[in-house]
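Just one chain is shown here, as structure tokens, and it is the form predicted on its own.
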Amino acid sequence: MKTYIVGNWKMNFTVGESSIYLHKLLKLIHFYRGIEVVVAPSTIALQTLSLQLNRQSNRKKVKLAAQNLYYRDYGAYTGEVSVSQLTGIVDYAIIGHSERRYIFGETDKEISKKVAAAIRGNITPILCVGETANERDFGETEEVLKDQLLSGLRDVSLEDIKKVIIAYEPVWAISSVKGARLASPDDVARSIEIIHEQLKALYKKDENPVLYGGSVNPSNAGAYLTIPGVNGLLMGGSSLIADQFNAIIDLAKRVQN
């Protein structure tokens, strides 16, 4: 199975700092069979930056994902960006990140309609689910991983389940979040654990990548990815920094070895 290292830009850097960052990162990096590298900017840069992996022929060293997509094809949405649309530009989608939970509402409805419509586009969703602080610790994060996984997969059978990506962000690491805290490799490969669990329990068996993702650094990363069952990292802040980004993609490698 692949390793996959994954930058979420979040809402940082213009057209054209995307673009910079992006021609310093693919003099930085090497290809490495078997790591797929992802970086996820804002959708406005998508297009510039598809145009220029294309021109340089480096497709394979570095794959573009979408942030958050709608599920209609088309129609009067205003602000909304669909499949169809990013359908030949992207091959990922990260789909029911945390800050869009809690900060812009999406629903478990929402979400799971936006990882079936990815499907239908052939765009690979990186569904992600997390638990709160709140909710760790109250004792319930076998509970929400499974409520997440059970409502963001419930329009996925059981031949495209292979389609989709797991990503699990504890809510209370992610570096971003007020008052973060590190979440420690011990407490990961539980929740990594229960996530197979559930996967298996709703489709019969566990194929699917799962990622961690939470406050993860060049000094942490490879504690992360040698938690069983971790098949690579989703990060923020890391990612805005080519060095940093390399040094994990790198790292990757040689744990994958």
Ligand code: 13P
Contents of the next structure:
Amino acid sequence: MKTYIVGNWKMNFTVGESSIYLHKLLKLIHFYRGIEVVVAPSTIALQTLSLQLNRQSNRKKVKLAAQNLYYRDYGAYTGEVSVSQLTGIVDYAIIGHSERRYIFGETDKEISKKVAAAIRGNITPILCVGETANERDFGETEEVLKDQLLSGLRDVSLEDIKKVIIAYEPVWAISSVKGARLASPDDVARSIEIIHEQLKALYKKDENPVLYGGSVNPSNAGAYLTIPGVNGLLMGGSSLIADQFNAIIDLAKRVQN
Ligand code: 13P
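Since the structure above is the form predicted on its own, I would like to see how the form predicted in complex with the named molecule looks, so please show that one next.
Okay, now the whole complex, with that chain kicking things off.
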């Protein structure tokens, strides 16, 4: 299985800055067959970066992801972007990120529709799951992860499940969250195991890449990447610095060998 190194830029960088970043990253990175490098810029920069990648025939080196999408194809949905509008521009879409769930009030039902819509449009959903600090303190991690998977994958058939990537992001470990703590590899290992167990329980098979995200940086990335069942990383802060992001890509290759 490939290792996925995904950078979620969140609401950072203007279009110009995004383009300069990509230019720098393309100069830095080596193309490794077993590593899938994905960046998720803000929606407004997607088209520019897509053209930039086409122009330099670099679509193999770096793939694009949307940070969100809407599940209807077109219509009166002010401010939303549909799968059909993203087709040909992105290969991936981050869905159900905790910032979407808790800042913008996205529900499990909406998330499941978005996952299904992405699959219909041949965009690979990266479904984010993860417990909050309170849920963890109350010992609810297992229940929360299982519930989020059950509901997020509600409309995904046995045939389509292989098209989904799962990202485990404990909300309390995300660097921008107040009082964020670093998740220990043991913490992560247990949750990753729960995720794989639930996939097996729901689909009688478990072929999905599962990524880890939460305060990953070049010094701790190796420890997370070597946890059994972890197939890559989803990063916020560290993905905003091209040198750091590239260092983690190189590290992922070394860990793979
Ligand atoms: P940080 O890497 O900044 O903790 O962000 C994680 C994240 O939310 C990626 O989606």
